[in-house]
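Just the one chain here, laid out as C-alpha coordinates, in the form predicted alone.
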Amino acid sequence: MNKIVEVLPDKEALIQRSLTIVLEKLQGAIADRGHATIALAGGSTPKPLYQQLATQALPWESIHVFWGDERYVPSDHPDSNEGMARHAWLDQVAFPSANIHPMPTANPDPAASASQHEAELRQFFQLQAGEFPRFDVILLGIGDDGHTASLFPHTDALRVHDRLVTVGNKDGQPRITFTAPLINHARSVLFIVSGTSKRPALDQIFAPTADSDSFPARLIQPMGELWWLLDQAAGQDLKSDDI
(Lines of atoms letter the chains of each structure in order from A and count residues from 1; the text may use other names and numbers.)
(Lines give C-alpha, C1' and ligand atoms only; values in the text may rest on other atoms or scores of the structure.)
Protein backbone atom coordinates (compact mmCIF):
# COMPACT_ATOMS: atom_id res chain seq x y z
CA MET A 1 0.00 0.00 0.00
CA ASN A 2 1.21 3.48 -0.89
CA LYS A 3 -0.28 5.94 1.65
CA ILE A 4 -0.29 9.67 0.94
CA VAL A 5 -1.70 12.23 3.39
CA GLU A 6 -2.18 15.86 2.37
CA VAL A 7 -3.66 18.68 4.42
CA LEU A 8 -5.00 21.47 2.18
CA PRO A 9 -5.56 25.06 3.32
CA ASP A 10 -9.35 25.07 2.93
CA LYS A 11 -12.23 23.20 1.35
CA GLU A 12 -11.79 24.91 -2.04
CA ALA A 13 -8.18 23.73 -2.18
CA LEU A 14 -9.31 20.28 -1.04
CA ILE A 15 -11.74 20.01 -3.93
CA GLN A 16 -9.23 21.28 -6.48
CA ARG A 17 -6.61 18.79 -5.33
CA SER A 18 -9.20 16.00 -5.42
CA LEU A 19 -10.14 17.01 -8.96
CA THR A 20 -6.51 16.91 -10.09
CA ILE A 21 -5.99 13.41 -8.72
CA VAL A 22 -9.29 12.02 -10.02
CA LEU A 23 -8.60 13.38 -13.52
CA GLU A 24 -5.10 11.91 -13.45
CA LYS A 25 -6.40 8.48 -12.44
CA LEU A 26 -9.27 8.46 -14.94
CA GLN A 27 -7.13 9.62 -17.84
CA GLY A 28 -4.36 7.19 -16.92
CA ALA A 29 -6.78 4.27 -16.81
CA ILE A 30 -8.25 5.17 -20.18
CA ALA A 31 -4.77 5.42 -21.68
CA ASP A 32 -3.72 2.07 -20.18
CA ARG A 33 -6.88 -0.02 -20.46
CA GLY A 34 -9.28 1.84 -22.75
CA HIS A 35 -11.78 2.67 -20.02
CA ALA A 36 -11.94 3.89 -16.43
CA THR A 37 -14.05 2.86 -13.45
CA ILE A 38 -14.88 5.13 -10.53
CA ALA A 39 -17.05 4.58 -7.47
CA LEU A 40 -18.56 7.72 -5.97
CA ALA A 41 -19.12 8.76 -2.38
CA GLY A 42 -22.23 10.39 -0.98
CA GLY A 43 -22.57 13.21 1.49
CA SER A 44 -22.07 16.93 1.05
CA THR A 45 -18.25 17.05 0.86
CA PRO A 46 -17.76 15.55 -2.65
CA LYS A 47 -20.64 17.43 -4.30
CA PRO A 48 -18.41 20.37 -5.42
CA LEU A 49 -15.99 17.81 -6.90
CA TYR A 50 -18.80 16.36 -9.02
CA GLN A 51 -19.78 19.86 -10.11
CA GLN A 52 -16.17 20.46 -11.18
CA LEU A 53 -16.07 17.17 -13.09
CA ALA A 54 -19.15 18.33 -15.02
CA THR A 55 -17.06 21.20 -16.46
CA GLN A 56 -14.34 18.92 -17.84
CA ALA A 57 -14.01 17.74 -21.43
CA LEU A 58 -13.58 14.02 -20.81
CA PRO A 59 -14.42 11.01 -23.00
CA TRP A 60 -17.54 10.14 -21.05
CA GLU A 61 -18.14 7.05 -23.17
CA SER A 62 -14.93 5.59 -21.71
CA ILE A 63 -15.85 6.14 -18.04
CA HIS A 64 -18.07 3.87 -15.97
CA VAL A 65 -19.58 5.24 -12.75
CA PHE A 66 -20.58 3.20 -9.70
CA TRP A 67 -21.33 4.07 -6.07
CA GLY A 68 -19.58 2.83 -2.95
CA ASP A 69 -22.80 2.84 -0.99
CA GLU A 70 -26.41 3.94 -1.22
CA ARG A 71 -29.21 4.80 1.13
CA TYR A 72 -32.20 2.54 0.61
CA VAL A 73 -34.36 5.19 -1.04
CA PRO A 74 -35.48 5.89 -4.63
CA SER A 75 -33.02 7.81 -6.84
CA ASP A 76 -35.27 10.88 -6.78
CA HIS A 77 -35.26 11.00 -2.97
CA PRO A 78 -33.34 13.96 -1.45
CA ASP A 79 -31.10 11.52 0.46
CA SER A 80 -30.08 9.48 -2.60
CA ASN A 81 -26.35 9.42 -3.37
CA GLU A 82 -27.19 8.55 -6.97
CA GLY A 83 -29.58 11.46 -7.25
CA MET A 84 -27.02 13.92 -5.87
CA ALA A 85 -24.32 12.80 -8.31
CA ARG A 86 -26.71 12.85 -11.26
CA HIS A 87 -27.83 16.39 -10.44
CA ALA A 88 -24.32 17.71 -9.84
CA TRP A 89 -22.49 15.91 -12.65
CA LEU A 90 -23.92 13.06 -14.68
CA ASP A 91 -27.06 14.80 -15.95
CA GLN A 92 -25.03 17.92 -16.82
CA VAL A 93 -22.95 16.19 -19.51
CA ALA A 94 -23.53 13.72 -22.34
CA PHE A 95 -22.89 10.72 -20.11
CA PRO A 96 -24.07 7.42 -21.68
CA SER A 97 -26.80 5.91 -19.53
CA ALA A 98 -25.30 2.43 -20.04
CA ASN A 99 -22.13 3.64 -18.27
CA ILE A 100 -23.98 4.55 -15.07
CA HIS A 101 -24.34 1.65 -12.64
CA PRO A 102 -26.42 2.68 -9.61
CA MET A 103 -27.09 0.41 -6.67
CA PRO A 104 -30.64 -1.00 -6.91
CA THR A 105 -33.05 0.00 -4.14
CA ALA A 106 -36.47 -0.99 -5.50
CA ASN A 107 -36.66 -4.52 -4.08
CA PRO A 108 -38.34 -4.70 -0.66
CA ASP A 109 -35.47 -7.00 0.41
CA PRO A 110 -32.16 -5.11 0.67
CA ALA A 111 -30.19 -8.37 0.71
CA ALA A 112 -31.68 -9.27 -2.67
CA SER A 113 -30.64 -5.86 -4.00
CA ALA A 114 -27.10 -6.38 -2.69
CA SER A 115 -26.92 -9.74 -4.46
CA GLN A 116 -28.30 -8.19 -7.65
CA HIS A 117 -25.62 -5.50 -7.65
CA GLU A 118 -22.89 -8.02 -6.86
CA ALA A 119 -23.98 -10.02 -9.91
CA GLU A 120 -23.77 -6.88 -12.04
CA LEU A 121 -20.25 -6.17 -10.80
CA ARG A 122 -19.16 -9.74 -11.44
CA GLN A 123 -20.49 -9.58 -14.99
CA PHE A 124 -19.04 -6.14 -15.73
CA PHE A 125 -15.56 -6.99 -14.42
CA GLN A 126 -15.75 -10.57 -15.77
CA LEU A 127 -14.81 -12.04 -12.40
CA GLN A 128 -14.25 -15.66 -11.53
CA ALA A 129 -15.45 -17.12 -8.24
CA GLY A 130 -13.51 -15.61 -5.35
CA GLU A 131 -12.16 -12.68 -7.38
CA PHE A 132 -12.64 -9.01 -6.56
CA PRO A 133 -12.83 -6.11 -9.04
CA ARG A 134 -10.05 -3.55 -9.25
CA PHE A 135 -11.68 -0.14 -9.48
CA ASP A 136 -9.44 2.59 -10.82
CA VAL A 137 -10.75 5.09 -8.26
CA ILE A 138 -12.96 4.72 -5.19
CA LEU A 139 -13.97 7.95 -3.47
CA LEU A 140 -14.74 7.82 0.24
CA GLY A 141 -15.52 10.11 3.12
CA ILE A 142 -15.78 9.51 6.83
CA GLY A 143 -18.48 10.28 9.34
CA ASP A 144 -17.94 11.83 12.72
CA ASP A 145 -18.25 8.26 14.07
CA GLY A 146 -15.43 6.95 11.88
CA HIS A 147 -17.64 5.09 9.40
CA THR A 148 -16.93 5.04 5.69
CA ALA A 149 -19.21 4.01 2.81
CA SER A 150 -22.01 2.33 4.81
CA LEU A 151 -19.62 0.41 7.00
CA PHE A 152 -20.84 1.61 10.38
CA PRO A 153 -19.30 0.87 13.79
CA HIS A 154 -20.19 -2.49 15.36
CA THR A 155 -22.34 -3.70 12.46
CA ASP A 156 -22.39 -7.03 10.66
CA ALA A 157 -21.22 -5.48 7.39
CA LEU A 158 -17.72 -5.06 8.87
CA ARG A 159 -17.31 -8.82 9.06
CA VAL A 160 -18.30 -9.63 5.46
CA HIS A 161 -15.15 -10.81 3.69
CA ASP A 162 -16.48 -13.10 0.96
CA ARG A 163 -18.83 -10.71 -0.81
CA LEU A 164 -18.48 -7.61 -2.99
CA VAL A 165 -21.68 -5.94 -1.78
CA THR A 166 -23.61 -6.27 1.45
CA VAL A 167 -26.31 -4.61 3.54
CA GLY A 168 -25.18 -1.88 5.91
CA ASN A 169 -27.16 -0.62 8.86
CA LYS A 170 -27.51 2.96 10.07
CA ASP A 171 -29.69 3.21 13.17
CA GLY A 172 -31.90 0.41 11.92
CA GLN A 173 -32.14 1.77 8.37
CA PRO A 174 -30.67 -0.48 5.65
CA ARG A 175 -28.04 0.69 3.22
CA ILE A 176 -26.29 -1.06 0.34
CA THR A 177 -22.51 -0.90 0.54
CA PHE A 178 -19.28 -2.15 -0.95
CA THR A 179 -17.47 -4.46 1.45
CA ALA A 180 -14.07 -3.59 2.88
CA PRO A 181 -12.31 -6.30 0.80
CA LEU A 182 -13.77 -4.89 -2.41
CA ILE A 183 -12.59 -1.38 -1.54
CA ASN A 184 -9.16 -2.73 -0.62
CA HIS A 185 -8.66 -4.17 -4.11
CA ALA A 186 -8.87 -0.71 -5.73
CA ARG A 187 -5.98 0.81 -7.60
CA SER A 188 -6.61 4.14 -5.84
CA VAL A 189 -8.76 5.02 -2.84
CA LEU A 190 -9.30 8.71 -2.06
CA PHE A 191 -10.66 9.83 1.27
CA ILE A 192 -11.92 13.43 0.99
CA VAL A 193 -12.49 14.85 4.47
CA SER A 194 -13.58 18.32 5.58
CA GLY A 195 -14.48 19.98 8.87
CA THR A 196 -13.50 20.16 12.52
CA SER A 197 -16.11 17.58 13.52
CA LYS A 198 -13.97 14.86 11.89
CA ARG A 199 -10.90 15.43 14.09
CA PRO A 200 -11.76 12.97 16.92
CA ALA A 201 -12.41 10.15 14.44
CA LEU A 202 -9.26 10.97 12.47
CA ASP A 203 -7.21 10.74 15.67
CA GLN A 204 -8.40 7.14 16.08
CA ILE A 205 -8.17 6.23 12.39
CA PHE A 206 -4.54 7.38 12.21
CA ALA A 207 -3.55 6.02 15.64
CA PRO A 208 -0.97 3.19 15.60
CA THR A 209 -3.44 0.97 17.43
CA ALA A 210 -7.20 1.39 17.73
CA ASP A 211 -10.38 -0.62 17.30
CA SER A 212 -11.45 -1.06 13.69
CA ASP A 213 -14.86 -2.24 14.84
CA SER A 214 -15.35 1.17 16.48
CA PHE A 215 -13.70 3.16 13.66
CA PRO A 216 -14.37 1.21 10.44
CA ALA A 217 -12.35 3.53 8.18
CA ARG A 218 -9.29 1.81 9.68
CA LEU A 219 -10.29 -1.29 7.68
CA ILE A 220 -9.45 0.48 4.43
CA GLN A 221 -5.91 -0.57 3.56
CA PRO A 222 -5.93 -0.91 -0.23
CA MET A 223 -3.54 -2.89 -2.36
CA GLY A 224 -2.96 0.24 -4.45
CA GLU A 225 -2.72 3.89 -3.45
CA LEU A 226 -4.42 5.27 -0.34
CA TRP A 227 -4.94 9.03 -0.44
CA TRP A 228 -6.10 11.01 2.58
CA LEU A 229 -7.01 14.52 1.44
CA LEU A 230 -8.01 16.75 4.36
CA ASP A 231 -8.79 20.41 4.69
CA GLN A 232 -7.06 22.36 7.43
CA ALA A 233 -10.11 22.24 9.66
CA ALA A 234 -10.04 18.44 9.64
CA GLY A 235 -6.33 17.77 9.54
CA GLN A 236 -4.56 20.45 11.54
CA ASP A 237 -4.19 18.29 14.66
CA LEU A 238 -2.56 15.32 12.90
CA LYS A 239 0.94 14.55 14.08
CA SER A 240 3.77 14.95 11.58
CA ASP A 241 4.46 11.21 11.52
CA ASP A 242 0.89 10.63 10.29
CA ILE A 243 1.53 12.72 7.19
Ligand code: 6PG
Contents of the next structure:
Amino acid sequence: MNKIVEVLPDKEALIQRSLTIVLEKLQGAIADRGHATIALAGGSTPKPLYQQLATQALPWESIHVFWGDERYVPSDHPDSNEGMARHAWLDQVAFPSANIHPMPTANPDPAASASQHEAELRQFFQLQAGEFPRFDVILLGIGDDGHTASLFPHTDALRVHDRLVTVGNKDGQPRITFTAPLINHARSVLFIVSGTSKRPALDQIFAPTADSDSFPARLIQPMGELWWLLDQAAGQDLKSDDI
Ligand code: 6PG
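Since the structure above is the form predicted alone, I would like to see how the form predicted in complex with 6-phosphogluconic acid looks, so please show that one next.
Time for the whole complex; same chain goes first.
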Protein backbone atom coordinates (compact mmCIF):
# COMPACT_ATOMS: atom_id res chain seq x y z
CA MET A 1 0.00 0.00 0.00
CA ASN A 2 1.20 3.48 -0.90
CA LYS A 3 -0.37 6.02 1.50
CA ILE A 4 -0.38 9.72 0.65
CA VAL A 5 -1.80 12.29 3.09
CA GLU A 6 -2.38 15.89 2.01
CA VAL A 7 -3.90 18.66 4.11
CA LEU A 8 -5.29 21.47 1.94
CA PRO A 9 -5.92 25.01 3.26
CA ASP A 10 -9.71 24.93 2.81
CA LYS A 11 -12.58 22.99 1.22
CA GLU A 12 -12.22 24.72 -2.15
CA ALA A 13 -8.56 23.72 -2.36
CA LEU A 14 -9.50 20.20 -1.23
CA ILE A 15 -12.01 19.89 -4.08
CA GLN A 16 -9.58 21.30 -6.66
CA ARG A 17 -6.83 18.91 -5.53
CA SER A 18 -9.29 16.00 -5.58
CA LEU A 19 -10.34 16.95 -9.11
CA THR A 20 -6.72 17.01 -10.30
CA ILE A 21 -6.03 13.55 -8.89
CA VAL A 22 -9.27 12.03 -10.17
CA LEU A 23 -8.65 13.40 -13.67
CA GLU A 24 -5.09 12.05 -13.60
CA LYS A 25 -6.29 8.58 -12.59
CA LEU A 26 -9.14 8.46 -15.11
CA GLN A 27 -6.97 9.67 -17.99
CA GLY A 28 -4.18 7.29 -16.99
CA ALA A 29 -6.55 4.33 -16.94
CA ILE A 30 -7.96 5.22 -20.35
CA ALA A 31 -4.45 5.56 -21.76
CA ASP A 32 -3.34 2.24 -20.25
CA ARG A 33 -6.43 0.08 -20.63
CA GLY A 34 -8.80 1.92 -22.95
CA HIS A 35 -11.37 2.65 -20.26
CA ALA A 36 -11.68 3.79 -16.64
CA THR A 37 -13.86 2.61 -13.75
CA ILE A 38 -14.74 4.87 -10.83
CA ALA A 39 -16.94 4.26 -7.79
CA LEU A 40 -18.46 7.37 -6.24
CA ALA A 41 -18.88 8.31 -2.60
CA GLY A 42 -22.17 9.59 -1.33
CA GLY A 43 -22.93 12.14 1.34
CA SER A 44 -22.38 15.87 0.91
CA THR A 45 -18.60 16.36 0.71
CA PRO A 46 -18.03 15.13 -2.85
CA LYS A 47 -20.89 17.07 -4.47
CA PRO A 48 -18.71 20.07 -5.50
CA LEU A 49 -16.17 17.62 -6.93
CA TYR A 50 -18.88 16.08 -9.09
CA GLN A 51 -19.96 19.56 -10.18
CA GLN A 52 -16.36 20.28 -11.19
CA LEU A 53 -16.14 16.99 -13.11
CA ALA A 54 -19.19 18.12 -15.09
CA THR A 55 -17.12 21.06 -16.43
CA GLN A 56 -14.40 18.77 -17.84
CA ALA A 57 -14.07 17.60 -21.42
CA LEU A 58 -13.50 13.88 -20.92
CA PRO A 59 -14.23 10.87 -23.16
CA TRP A 60 -17.33 9.97 -21.17
CA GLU A 61 -17.89 6.91 -23.37
CA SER A 62 -14.64 5.48 -21.94
CA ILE A 63 -15.62 5.96 -18.30
CA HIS A 64 -17.86 3.66 -16.25
CA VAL A 65 -19.42 5.00 -13.05
CA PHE A 66 -20.44 2.94 -10.04
CA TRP A 67 -21.21 3.80 -6.42
CA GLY A 68 -19.42 2.53 -3.34
CA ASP A 69 -22.65 2.57 -1.38
CA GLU A 70 -26.28 3.59 -1.61
CA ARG A 71 -29.08 4.44 0.70
CA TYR A 72 -32.03 2.10 0.22
CA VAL A 73 -34.26 4.66 -1.48
CA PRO A 74 -35.32 5.39 -5.08
CA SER A 75 -32.94 7.55 -7.15
CA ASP A 76 -35.39 10.47 -7.01
CA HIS A 77 -35.33 10.47 -3.19
CA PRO A 78 -33.38 13.42 -1.66
CA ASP A 79 -31.12 10.96 0.21
CA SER A 80 -30.11 9.04 -2.94
CA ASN A 81 -26.38 8.99 -3.69
CA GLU A 82 -27.23 8.13 -7.29
CA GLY A 83 -29.60 11.09 -7.51
CA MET A 84 -27.02 13.48 -6.08
CA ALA A 85 -24.31 12.44 -8.56
CA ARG A 86 -26.69 12.46 -11.53
CA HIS A 87 -27.87 15.99 -10.68
CA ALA A 88 -24.37 17.33 -9.97
CA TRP A 89 -22.54 15.60 -12.84
CA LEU A 90 -23.83 12.67 -14.83
CA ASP A 91 -26.94 14.34 -16.22
CA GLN A 92 -24.94 17.45 -17.13
CA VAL A 93 -22.66 15.70 -19.65
CA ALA A 94 -23.06 13.18 -22.48
CA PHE A 95 -22.62 10.04 -20.36
CA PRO A 96 -23.90 6.95 -22.17
CA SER A 97 -26.59 5.44 -19.93
CA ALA A 98 -24.92 2.04 -20.28
CA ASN A 99 -21.85 3.49 -18.54
CA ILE A 100 -23.74 4.33 -15.36
CA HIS A 101 -24.16 1.41 -12.97
CA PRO A 102 -26.31 2.40 -9.98
CA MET A 103 -26.86 0.09 -7.04
CA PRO A 104 -30.40 -1.36 -7.25
CA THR A 105 -32.77 -0.39 -4.44
CA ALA A 106 -36.17 -1.53 -5.73
CA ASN A 107 -36.30 -5.08 -4.36
CA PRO A 108 -38.11 -5.33 -0.99
CA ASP A 109 -35.16 -7.49 0.13
CA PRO A 110 -31.90 -5.46 0.26
CA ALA A 111 -29.89 -8.70 0.29
CA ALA A 112 -31.37 -9.57 -3.10
CA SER A 113 -30.32 -6.14 -4.41
CA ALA A 114 -26.80 -6.67 -3.06
CA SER A 115 -26.60 -10.02 -4.85
CA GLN A 116 -27.99 -8.47 -8.03
CA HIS A 117 -25.33 -5.75 -8.01
CA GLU A 118 -22.62 -8.28 -7.24
CA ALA A 119 -23.69 -10.24 -10.31
CA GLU A 120 -23.53 -7.05 -12.39
CA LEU A 121 -19.98 -6.37 -11.18
CA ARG A 122 -18.90 -9.96 -11.89
CA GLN A 123 -20.30 -9.74 -15.38
CA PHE A 124 -18.88 -6.28 -16.13
CA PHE A 125 -15.38 -7.16 -14.92
CA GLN A 126 -15.57 -10.72 -16.31
CA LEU A 127 -14.50 -12.15 -12.94
CA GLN A 128 -13.62 -15.74 -12.11
CA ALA A 129 -15.12 -17.24 -8.93
CA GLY A 130 -13.46 -15.71 -5.85
CA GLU A 131 -11.87 -12.92 -7.88
CA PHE A 132 -12.21 -9.24 -6.94
CA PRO A 133 -12.35 -6.41 -9.53
CA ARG A 134 -9.74 -3.68 -9.51
CA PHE A 135 -11.51 -0.32 -9.78
CA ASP A 136 -9.27 2.43 -11.11
CA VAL A 137 -10.67 4.91 -8.56
CA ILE A 138 -12.85 4.48 -5.50
CA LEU A 139 -13.93 7.71 -3.79
CA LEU A 140 -14.78 7.55 -0.10
CA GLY A 141 -15.77 9.81 2.74
CA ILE A 142 -15.85 9.15 6.47
CA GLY A 143 -18.64 9.79 8.90
CA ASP A 144 -18.09 11.48 12.26
CA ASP A 145 -18.31 7.93 13.69
CA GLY A 146 -15.47 6.64 11.50
CA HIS A 147 -17.62 4.72 9.02
CA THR A 148 -16.86 4.69 5.33
CA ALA A 149 -19.10 3.72 2.42
CA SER A 150 -21.90 2.04 4.38
CA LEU A 151 -19.53 0.06 6.57
CA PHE A 152 -20.85 1.25 9.92
CA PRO A 153 -19.31 0.49 13.32
CA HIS A 154 -20.10 -2.88 14.89
CA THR A 155 -22.18 -4.12 11.95
CA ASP A 156 -22.13 -7.47 10.17
CA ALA A 157 -21.01 -5.83 6.92
CA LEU A 158 -17.54 -5.35 8.43
CA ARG A 159 -17.04 -9.11 8.56
CA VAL A 160 -18.04 -9.90 4.98
CA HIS A 161 -14.87 -10.96 3.17
CA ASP A 162 -16.13 -13.34 0.49
CA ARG A 163 -18.49 -10.97 -1.32
CA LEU A 164 -18.14 -7.82 -3.40
CA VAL A 165 -21.35 -6.18 -2.22
CA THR A 166 -23.36 -6.59 0.97
CA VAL A 167 -26.11 -5.00 3.03
CA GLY A 168 -25.04 -2.19 5.35
CA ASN A 169 -26.97 -1.05 8.38
CA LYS A 170 -27.19 2.49 9.58
CA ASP A 171 -29.23 2.58 12.82
CA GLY A 172 -31.53 -0.10 11.43
CA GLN A 173 -31.83 1.53 8.01
CA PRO A 174 -30.60 -0.75 5.20
CA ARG A 175 -27.86 0.33 2.80
CA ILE A 176 -26.09 -1.40 -0.08
CA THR A 177 -22.31 -1.20 0.18
CA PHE A 178 -19.05 -2.37 -1.32
CA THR A 179 -17.25 -4.67 1.08
CA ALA A 180 -13.84 -3.81 2.54
CA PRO A 181 -12.06 -6.45 0.41
CA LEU A 182 -13.58 -5.04 -2.77
CA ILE A 183 -12.46 -1.52 -1.86
CA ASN A 184 -9.01 -2.82 -0.94
CA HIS A 185 -8.49 -4.23 -4.44
CA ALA A 186 -8.74 -0.77 -6.02
CA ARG A 187 -5.80 0.77 -7.87
CA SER A 188 -6.46 4.09 -6.10
CA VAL A 189 -8.67 4.85 -3.10
CA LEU A 190 -9.28 8.53 -2.37
CA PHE A 191 -10.71 9.63 0.96
CA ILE A 192 -12.00 13.20 0.68
CA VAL A 193 -12.63 14.63 4.15
CA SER A 194 -13.72 18.09 5.19
CA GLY A 195 -14.65 19.81 8.45
CA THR A 196 -13.79 19.83 12.13
CA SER A 197 -16.46 17.23 12.94
CA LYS A 198 -14.26 14.57 11.34
CA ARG A 199 -11.24 15.20 13.56
CA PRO A 200 -12.02 12.75 16.40
CA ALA A 201 -12.65 9.94 13.92
CA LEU A 202 -9.51 10.83 11.96
CA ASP A 203 -7.43 10.66 15.13
CA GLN A 204 -8.66 7.11 15.72
CA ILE A 205 -8.33 6.08 12.08
CA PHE A 206 -4.73 7.34 11.95
CA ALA A 207 -3.77 6.12 15.43
CA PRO A 208 -1.14 3.34 15.49
CA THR A 209 -3.65 1.08 17.24
CA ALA A 210 -7.43 1.40 17.48
CA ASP A 211 -10.43 -0.83 17.00
CA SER A 212 -11.44 -1.26 13.36
CA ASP A 213 -14.86 -2.44 14.47
CA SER A 214 -15.38 0.96 16.05
CA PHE A 215 -13.67 2.90 13.25
CA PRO A 216 -14.30 0.90 10.06
CA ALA A 217 -12.35 3.28 7.81
CA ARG A 218 -9.28 1.57 9.36
CA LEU A 219 -10.23 -1.51 7.36
CA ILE A 220 -9.36 0.33 4.13
CA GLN A 221 -5.78 -0.69 3.42
CA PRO A 222 -5.75 -0.99 -0.38
CA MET A 223 -3.06 -2.87 -2.31
CA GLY A 224 -2.83 0.19 -4.55
CA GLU A 225 -2.64 3.88 -3.64
CA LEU A 226 -4.40 5.23 -0.56
CA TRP A 227 -4.95 8.98 -0.71
CA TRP A 228 -6.17 10.94 2.30
CA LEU A 229 -7.19 14.40 1.09
CA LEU A 230 -8.19 16.58 4.03
CA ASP A 231 -8.95 20.22 4.45
CA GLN A 232 -7.28 22.11 7.31
CA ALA A 233 -10.46 21.98 9.37
CA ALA A 234 -10.38 18.17 9.31
CA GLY A 235 -6.67 17.44 9.21
CA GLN A 236 -5.16 20.23 11.32
CA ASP A 237 -4.45 18.18 14.43
CA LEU A 238 -3.20 15.00 12.84
CA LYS A 239 0.10 14.14 14.42
CA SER A 240 2.86 13.85 11.82
CA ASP A 241 3.98 10.44 13.17
CA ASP A 242 0.47 9.13 12.49
CA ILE A 243 0.68 10.34 8.95
C1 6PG B 1 -23.08 7.93 2.41
C2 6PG B 1 -21.60 7.90 2.16
C3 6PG B 1 -20.90 7.97 3.48
C4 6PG B 1 -20.30 9.36 3.49
C5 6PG B 1 -19.92 9.78 4.87
C6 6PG B 1 -19.51 11.26 4.88
O7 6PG B 1 -23.82 7.23 1.71
O8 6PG B 1 -23.46 8.75 3.26
O9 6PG B 1 -21.15 7.05 1.31
O10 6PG B 1 -19.92 7.00 3.70
O11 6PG B 1 -19.14 9.36 2.65
O12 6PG B 1 -21.05 9.59 5.71
O13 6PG B 1 -20.63 12.01 4.51
P14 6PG B 1 -20.48 13.62 4.34
O15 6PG B 1 -19.63 13.83 3.14
O16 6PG B 1 -21.90 14.09 4.12
O17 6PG B 1 -19.85 14.14 5.60
